[in-house]
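One chain comes next, on its own, written as structure tokens: the form predicted on its own.
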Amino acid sequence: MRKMTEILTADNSFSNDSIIHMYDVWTSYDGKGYTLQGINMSVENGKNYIIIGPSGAGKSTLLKLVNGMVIPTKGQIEVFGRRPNIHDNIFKAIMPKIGYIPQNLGLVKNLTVMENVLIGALPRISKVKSFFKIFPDKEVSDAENVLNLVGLEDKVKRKVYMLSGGEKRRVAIARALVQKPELLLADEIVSELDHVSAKEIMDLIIEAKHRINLTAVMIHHDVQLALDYADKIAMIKHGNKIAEFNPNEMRYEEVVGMFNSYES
């Protein structure tokens, strides 16, 4: 079996310094209140940047800003040197560099595991071939190898709705890796999993990060998991980034205490 570096070789044309910059970003959905307020953030290439905070803090909105699904009301964002906007043709050209795993995973439950994973290869396939589900042998081979890496080689033909929660998350990761992104955005990828399963999923992502220089921005509720796996952690509450720190500088009790020190 080929190594992951051979399967998932990415074009790291933006390999220097940070690949995400946010400058005083404010976001409102209704023009009245702000979901995010004055966010400044920089994510370095090849790092695992984890965002923690309570539900409704604006964490998911932050990821949607990075992939261009939401446009800031004020401020500026640059991703790979471009302003994210899924309706902008220039940004569309670099969207395949961004793998996005939403909270609901975005899987098609009536398709097989393999069919879901091959969705990650669609940016490289012509519209006619994708319509008829015709994939080159290399794409199928790469998808098989990635499924082997995530431990789903024996469930290739199984429909997604028949899988466990942890298995579905593995499918979502495999689909994202088959896309061969340079940046992975993952929204609560290990939510509702037990601690052992959560660590297994995080180990898969960290392995990919190290092998192909993948940059990851992830959302977590679990403070300890963030401390164990992040290169840098940002804490968001009420739409504000209230802290940013390196995990080796803080203990669990300190992080929880700092978070609780801000008014609910």
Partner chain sequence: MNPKDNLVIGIIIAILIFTSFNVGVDPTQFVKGIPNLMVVVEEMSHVDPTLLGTAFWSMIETIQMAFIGTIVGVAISLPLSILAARNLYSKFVYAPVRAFLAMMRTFPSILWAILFVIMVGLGPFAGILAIIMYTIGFMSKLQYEAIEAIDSDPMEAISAIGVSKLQLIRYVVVPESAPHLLSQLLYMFDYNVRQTSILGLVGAGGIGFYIINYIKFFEYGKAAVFMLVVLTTVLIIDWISVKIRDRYIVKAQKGVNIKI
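Having seen the form predicted on its own, could you give me the form predicted together with its partner chain?
No partner chains or extra molecules come along with it, only the chain itself.
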């Protein structure tokens, strides 16, 4: 098998500055059909990469490949120079660098907002202290700041199951920001929010990106939002990447047309 770097240098669309590389990646959940069918993708450091595509296309699956929750059946992936696998001990050291906001949010509903957000800091906290829920003051004040940013300062002590859908989304975003990731994977984080809140959240992430040199891979349903915020957009349909472009290369109508067209 050729080494990843050889494959990458052989294809000049891959920049060496990329932190995610995928080469002909196929995945299967049931061992029969393929959900993703030969994806090539590369995400450059510091960029905002947005994935769009119809429901069931395989967008969430693609994101889970990046943090090692899904393992490819065929093909190569490297993230921070490692093959992602959530069960692999070498990759464990990389996992704290990757923030992940799943489509279902993955919040602990019986814990408070603050406790959920502090979970993002857990990889940095000593095991004994975290067992007794003792967090350094710095972590707590950081978490408070982030909760201010997402507008949840008055719900800090609330149990998560009592929050609205939009508030839960903000908690999940806050947890990911408190983690101080280098790479943020966000699966439809603004879907349930109104337009103004969606913009607020996106601005917040863009602001964080500038502050801490974050690379982001996001999934969005809203084409306009993708055009407004992306450095690069990929469209996924039926497990294939049918297009990849810079937002200034395509007009809204063209993108929507491609989105809605039957042939892929």
